[in-house]
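The chain that follows stands alone, in the form predicted on its own, written as structure tokens.
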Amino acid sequence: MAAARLSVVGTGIRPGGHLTLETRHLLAGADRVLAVVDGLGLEHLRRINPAAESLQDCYRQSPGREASYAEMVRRILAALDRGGHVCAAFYGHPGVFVWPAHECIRQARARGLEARLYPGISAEDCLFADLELDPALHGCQSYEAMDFFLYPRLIDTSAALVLWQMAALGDVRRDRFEADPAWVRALAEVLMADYPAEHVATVYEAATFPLSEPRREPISLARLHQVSFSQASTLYLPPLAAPRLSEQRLARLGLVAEDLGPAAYRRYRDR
């Protein structure tokens, strides 16, 4: 059998639908394929690779999602030990709020192993095709909804914001998964520091099958303790104003609004 080496790839969003042809390459060709799905997740990737195994059932055989995460390495790497290419598969984008995969490519590299991640459809593509969002236009902030609330930012108020994994909100213990109203009521507090109470978030989920549709619930800032939060909801707040030309980082190069073109220097006569 070849060297050991270990390729950690997404398996997307939707189940079959947004697997790259990158990673189907990869998981057919794989001795072993260990992923974090199941279901019908699973029963496709077992027709692209028969060997494909779950790693689901970690968060039944261990308390709490820490020590789920550290069965998952601990068995991806227990593959790895056997030699061979092993193809972890993670739901979504594998580098993207996945500790585990993270950790099986340091663990691996710290072996004298070959490891590599590659990139899968996220939760943030499908928030950016669903909203019809480009972070382009206005920029784009985004964090943890729980490492936002505990470490003060700096929140541009003319950019997105987008907050991540809510579920997860005031879950100390990492033991949870729903968010505690107190810490969704404290947030919106936070806030309203920046936005007006009646500014217009919306709560939104992916849809994770064909025909089904995404979560887009609009809610105002001063009501989001009343909405639910899933494991899949992301809350995305839209720009409260325009952002404002430089007059002063225009004139170092010479400059004048006008020189920006029609759109940029409308935004600044009308700021």
The other form holds:
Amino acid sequence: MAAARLSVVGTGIRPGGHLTLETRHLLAGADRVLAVVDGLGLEHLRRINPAAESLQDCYRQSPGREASYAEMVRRILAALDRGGHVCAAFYGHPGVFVWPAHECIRQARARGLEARLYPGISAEDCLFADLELDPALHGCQSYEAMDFFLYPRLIDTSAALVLWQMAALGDVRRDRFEADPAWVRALAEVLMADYPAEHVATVYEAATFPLSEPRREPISLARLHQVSFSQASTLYLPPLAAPRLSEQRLARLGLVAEDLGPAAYRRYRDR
Amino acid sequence: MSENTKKMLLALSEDPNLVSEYKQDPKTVMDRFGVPAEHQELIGQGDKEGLQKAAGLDDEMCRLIIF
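Condition change, the form predicted on its own to the form predicted together with its partner chain:
Below is the whole assembly, all chains and molecules, this chain first.
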């Protein structure tokens, strides 16, 4: 058996179609595959590597997300102890909102083993496509919703704002996935300090199956508490206005606004 | 259980061109994959539980086509 090494991959949001070619090769060549994916995702993985095992039972075995994640890491590291190429596959992008993916990389490296994280298609990638949002246009702020609420940030209303994991808002013990309405109201109040109450946000959910459509539900901040949030819900707030050009910064470099060459994105943004 | 039904569902989950074709003309796609008439009827009726039982597929696999 070759020396132990770990590849951590993402299977994307839609099982099958979102598997990258790179990920397929890693899965196919692995001695062991441990996967945190649903049934259809596992079916695809087993077609690539029949030895693929599910780690989904970690959610059932352990109370609370922290314990489930710790169990996933333990089992991935235990597989590495047997040597060979271990491939850990996570739903979505393995490096985005996936603590156990990062933790098993850290622990593998602490043991002196080779470990690498590979990109997958994330919910953010789907959001950019489904909402036709180009972060080059206005910029994009992206936060986990509860973290955003608990640890105040400066909000730039000239850029897009994306708040992830709305269903976990108020999940103080980290053991459920249902937004607390009191927390949703409180979050809306925080947002309304910077945005008008009638500012229309979008509750977004990527389509997890190819025949279904993404959820794109518009809702004003004043009515945010009236919508339901699922585990897949993200809140997108469009920018209020285009950013303002800094004449001062241009002047530091001896330039004026007219010196800036044509840029399609800027013309579109400033309309 | 029909392997053909499963093959079609797995193919749909990978190929957006096939999804477009299926949306326009599901019967032609199902016939091409050799999906049994009984399964085609259940899919047409939106009977997810019936398809699960008849095709021996899990809930998630059936949700791919009936939601």
